[in-house]
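As a starting point, one isolated chain is supplied in structure tokens, in the form predicted alone.
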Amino acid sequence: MSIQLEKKIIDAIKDPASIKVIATVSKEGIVHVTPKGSLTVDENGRIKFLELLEKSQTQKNLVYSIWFDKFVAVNIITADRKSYLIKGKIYKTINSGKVFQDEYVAVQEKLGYDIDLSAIWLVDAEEVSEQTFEVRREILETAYPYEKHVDRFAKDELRFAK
């Protein structure tokens, strides 16, 4: 079931200073991670990105994902080092028609006329979590207060012995 992205997540995705990567999985279960500078949010709140290479591993994995209802993951790292993980499923791919043609022309105008557009991919977000280290650490230490590395106990003992 898809969810609506919060404004802060949409802003992070749309920020050109953010680093955006997508993780897909092959039919053999091999994870593939690649940067996606074209990643944005469409007018319906879906994650949208362009795939330029017809035979790329990402393109192959995305086709597998849409056929077999597999998850993809998107990680957004903001300029101030916040990290957001979005897990979702492919809503659809667009590879013909006016929307495709408009994006194709825009890609060629921006990147050069020898660059092609393979597909526009749309992803429905199903889960969002902040992965920033300080946030994850606090969540995990709250959830598991008695689980610590032994060296942390030793450091505490040394600190209290002074």
Contents of the next structure:
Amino acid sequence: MSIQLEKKIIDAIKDPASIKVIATVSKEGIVHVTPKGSLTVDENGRIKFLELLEKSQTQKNLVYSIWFDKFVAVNIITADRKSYLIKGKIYKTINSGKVFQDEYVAVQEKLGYDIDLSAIWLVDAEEVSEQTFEVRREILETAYPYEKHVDRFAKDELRFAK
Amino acid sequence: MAQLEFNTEWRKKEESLDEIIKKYPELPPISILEIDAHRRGVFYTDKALERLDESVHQVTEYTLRDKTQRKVPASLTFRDGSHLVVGEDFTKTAREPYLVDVVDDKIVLVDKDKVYEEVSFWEKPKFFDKVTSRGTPMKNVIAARPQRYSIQPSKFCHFWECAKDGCKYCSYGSSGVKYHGRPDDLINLQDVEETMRELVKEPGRFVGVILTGGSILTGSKLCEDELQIYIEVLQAMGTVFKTKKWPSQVNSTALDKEQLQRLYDQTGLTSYTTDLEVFDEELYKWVCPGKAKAIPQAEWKKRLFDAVDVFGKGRVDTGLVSGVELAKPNGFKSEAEALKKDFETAEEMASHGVLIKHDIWHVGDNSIFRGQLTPSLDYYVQLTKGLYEINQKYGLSGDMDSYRKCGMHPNINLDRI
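Starting from the form predicted alone shown above, please give the structure in the form predicted in complex with the partner chain.
The next block holds the full complex; its first chain is the one shown before.
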């Protein structure tokens, strides 16, 4: 089931200083991770990004995902090193019509007239989690208090003795 | 609302869409739905037609059997960006079509009250509203799908000079007869050039073109006049491009090697198609008698192999009108027999570098085969899967005839992943 993204997540996605990557999987089950500078949130709250190359592995994997109802994952790394993981399913791709052509023109005006646009992709978010290290450490070490190395339980005078 | 009457008995005899989707988990459900929608056609509800905007969408006008006038979307695009190439006007199957309806504010494909997929209407290019300096509406010069444009150099097919020689599944051949000997049988080159000048002003609109029309058998040797019109049209089109070669496909009568070389050398053409139509030689003679008399199947195949020498591996393809090999009374008696022969011929062609595709047979009212029943969905899915695997086995990419450049070839559409 799709969910609405919180404002802080939308702000992180839309911040030009954020680094955005997308992970997809191929029909052979091989994971593929690429940066996606175009990734944003559209007027309906869906994650939207562009694929410029028709024959790219990401494009193939996205088609595989929409055909076989597979997840894709996006990670947003903010300027202050926070990390947000969004898992979702492809809603649709747009590769013709006015919406596509307007985006095509915008891409060429921004990146140059020798750059193509293959498709616009829209993703429904289904799960969001913060992956910032300190946040995950707190959550996981609270949930699994004994899944740590023994030296971390030792008295400091012993643990750090020379 | 216009009413359709169909016999629903077929549902008791055939596996349903849901059953076929379950039976072939290795194929995308959306692609199986597309195959079935191609096979059964579509019909638009009044609610769906309220979403039709003639200033935006491409429209088809036609008359139903009960004389009701219809103005409907040209066709539909699916969520995965593939295009269904099925006009309501050629939905003349014995099975009831899918309904295109509006549910929860979305345009959707529906069968027996079950919503299967969200779809959208095709949009028209801007040049459709313009006319050439000769007064010809540009939409009559160049036709369009969402990502591909097409040109018909000739309307009259010489195989219909004698009606019994026409291909029996063809709905266009008989309607093209009225152009025989008329000046507007051949396309006007000035109209082509002017329309092309407008077409290339639409950024992001098209990724390729196909030129195809009626066969022309005349000239100093067989099909020489047909070759000449293709060369002239391609040269007129080429005036708008800065490169010698540009994305393009000709689907013609099978030309000989010397003609193919001229077609390649003198134009911007990058890929070539000539369709065998029926893969069994005896059935080819029955279904396509004119073609078989002019160019026997063995020669047709040789010309395809020659085309690979000229255009390159993966730049030449051939198709079958899938299902006509089961037409009554002379067709195969079982779908299994038909598939066996189709795969044998496909393997032979692919082993010579010829890409294989199939077009789902629509039984048109204007065709000699009118009233026949097309095969089951199971046959079409098996054929699609088998032809896809044969192309893969021989390393044949379907780019020249892909989901963007055509959309009517389910096995090639699977190439996307």
